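Given next, in structure tokens, is a single chain: the form predicted alone.
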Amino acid sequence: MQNHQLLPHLYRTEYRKIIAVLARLFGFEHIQIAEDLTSDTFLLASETWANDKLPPNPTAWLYTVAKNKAKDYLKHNTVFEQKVSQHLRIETARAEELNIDLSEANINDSQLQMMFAICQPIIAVEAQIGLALRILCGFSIDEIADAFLSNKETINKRLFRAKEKLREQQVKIEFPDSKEINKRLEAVLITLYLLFNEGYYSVSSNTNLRKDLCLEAMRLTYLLVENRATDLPQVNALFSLMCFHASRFEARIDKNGEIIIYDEQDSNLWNDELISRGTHYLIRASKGDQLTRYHLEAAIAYWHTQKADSANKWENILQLYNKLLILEYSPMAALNRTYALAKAEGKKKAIIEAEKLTGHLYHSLLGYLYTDVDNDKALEHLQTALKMAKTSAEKTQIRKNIKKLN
């Protein structure tokens, strides 16, 4: 990895780890201190590493600086020592002896505790998810706004109110008991689902695929799978879903970094090990009688990893989408169902269903469906989709389809 790419990459992978440990140390009441110290660490890195002056181990350098900054703060901040330190589980007089543990095990524990501490029923679910994406996952305000189809001002206000509520209620950063886990788990899973999607689809930037976000979402989800208290069917289903999607990473992007549509992917590039892993966790998810959106989406993703000539592939996908829309309707699921309908029962029937939908992706779909049925209409819909497309990747793909028609 080139030097100019290293720090942004480390920010994505290490920021959330450092802040989880420091936030656990300072608590929600003083979480701004943890955020500031973590940000200052990366600011110092950007200044110190300029002109290619990289340390031998950049990650270890970040951890050491973060530890030292936390100790210096506790040691030298008089106001903090006089007014705040008594509320912490530390003695500032012995700050220089304080062991700020940035080991992998403590990072994992801190992130698990932070996930559940943030996902408190005393704040709205949207605020829980937004706060987790910001503090735990290192998302920018712009990225969170994109994830919620909102704007920066609304997100900033929402996160500020959420932090204030957590401070007022003196919420502790610790792992909840079994009853509390059930109340908060869905918000945790939604957060991880959004994190994976941000990397896989990258709506908020023009990067086609950000593997580091996807892999981080998978790592955090695996922490839940490995923890006895959260090793539940819906958690296994979500991890299975991620494995199936990740198995097609290499086939989704060409050598120029452009998206390859599903029909044109080289299935020989699909990762058999991840497909097997996804299948394993989907089987584990089948225990009990609970059926969630993650189960159905994982099953759909499973069929997408099967070869084109697999028996009843698209019929199975279509039926799974039917169940998913009944369980939890979403415009994207309806759009994808229409594509499956075209594959299973033909384009003409799918066009009737597609005409009921809206949005620029709707026009892209109709462009595909009308191709070779009515090419003039196909071209019209693709040109409309091009005007409405948000990312360069989408525009490139639509232009390719228009060129084929012409």
The other form holds:
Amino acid sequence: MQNHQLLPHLYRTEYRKIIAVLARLFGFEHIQIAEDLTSDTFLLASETWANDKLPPNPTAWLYTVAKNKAKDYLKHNTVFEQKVSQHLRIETARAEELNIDLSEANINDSQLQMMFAICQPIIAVEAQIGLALRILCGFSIDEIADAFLSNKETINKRLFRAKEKLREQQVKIEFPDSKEINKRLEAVLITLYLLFNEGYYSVSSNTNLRKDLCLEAMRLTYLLVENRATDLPQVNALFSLMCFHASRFEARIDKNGEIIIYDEQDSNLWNDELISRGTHYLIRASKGDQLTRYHLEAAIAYWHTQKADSANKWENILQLYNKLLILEYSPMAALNRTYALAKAEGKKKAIIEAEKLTGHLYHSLLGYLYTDVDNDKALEHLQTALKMAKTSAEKTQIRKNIKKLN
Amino acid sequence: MNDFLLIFRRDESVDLQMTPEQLTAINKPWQDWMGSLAAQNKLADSGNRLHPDGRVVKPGAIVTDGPYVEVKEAIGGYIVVRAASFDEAAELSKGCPILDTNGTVEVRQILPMAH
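Please give the other form, namely the form predicted in complex with its partner chain, since only the form predicted alone has been shown so far.
Then the entire complex follows, led off by the chain already shown.
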């Protein structure tokens, strides 16, 4: 790796580790201190490494500097020591003896605990995702703003308020009780699911960033799978779902960053390794009698990895969408169910069902269903859909569909 | 929007004559119908099926066997739908698979408890 690439790379991989460990030490009350110390560490690295004077082990260098900065802070900040150190997670009389543990095991533990601390329904879910990206994934504010199609100020404000709220509520950075874990895990899984979707379905044109969001969501979910207390069926189901979706990364985006819809993907580009990992975790998710939306969505995604287009495949997908909708309505699931119905039982039946739906993708769906059944009606619906389309990706797809009519 | 309870009544003796394969096959139209209601965001509660057996408790602590109805009108299950009017709730009920086996759907509006 080139030197000028090394620091951004380390920032992405090491910032989150250092901050998780320091934040756990200082607690949420003083997370700003942990953030400042971590940022200072990287600032010092950028100054000292500037003239190609790289330390032999840059990661170890960062850890040592971060540890020393934390110890110095505690030593010199007498106010902090007197008023606050009694609240420190690790009881210690003297800062020099403070053990700041940057081992892999402690980093993982700290990140898991941080995950539970951030994913709290008391703050808005976008704020949870933002905080997760900043603290658990080491994304810069610019990158988060880019992912949300927002600006730096808005994101900064959002994260500031969220941290304040967590402080006010005296949220602890700790592992939940085994009795509470299922309930607390629910909020964590929703955030990870949305984080993945943010990358997978995002309107941002930055394809690398979008892929990174998905990979980060997978990395965090995998931390939960690897941990004995959180290695639960619904967690495995979510991880399986992510593997199946991710298997189509290369097939679903063309050279210009435009989405290629499922029907038109080159299935040779689907990643077999991720598909078999998805299957492995879906089997692991089948223990117990709990059937969550993640189970159903993973099973739907599993059927989508089957290349042969059979009536049986789409009948299975249809029944899974029925179950998913009965469990929890969403406009997207309603549209996909109707699409599966068309594939399984023909367009005529699906048109009757589609006419009962509403929402802004309704005309797109009807346009597709009327194609080759009644092309005049298809054109009418597609033109309405084009007027209502919100993103350029949607518009491009609709124009393609209109072209097919002629 | 109001909530309406849909009560499914049918001749229970028909169920008892069905083979396990027939009972499995019956599942699909139910899933498709409820999936369709849910896709319209009109399914408020996916309800339950009811066991054919039951007890009836009468004044004087008298308990008798069996639901207290004609066997041809036994309640097999229920769901709750969201609809603007009785007409809409009845319209939604027209796709119910119970009608294919000569059963009926009773549509009742749910009134919130007075506090």
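For the two forms, the rigid core is made up of the largest set of C-alpha atoms that agree within 1.5 Å on superposition. It should be emphasised that the depicted structure is a prediction, and the values quoted were computed from it without experimental measurement. Positions refer to the first chain, counted from 1.
> Core superposed first: is there a CA shift of 2 Å or greater at residue 289 between the two forms?
No; residue 289 is a residue whose C-alpha shifts by less than 2 Å between the two forms when the cores are overlaid.
> Superposing on the rigid core, is the CA of residue 142 displaced by 2 Å or more between the two forms?
Residue 142: C-alpha displaced by 2 Å or more between the two forms.
> Look at the chain as two rigid parts and give the angle between the two forms through which the smaller one rotates, in °.
Rigid-body rotation of the smaller part between the two forms: 23 degrees.
> Just grab the Cα shift of residue 110 between the two forms for me, core aligned, in angstrom.
On core superposition, this C-alpha lies 2.9 Å from its counterpart.
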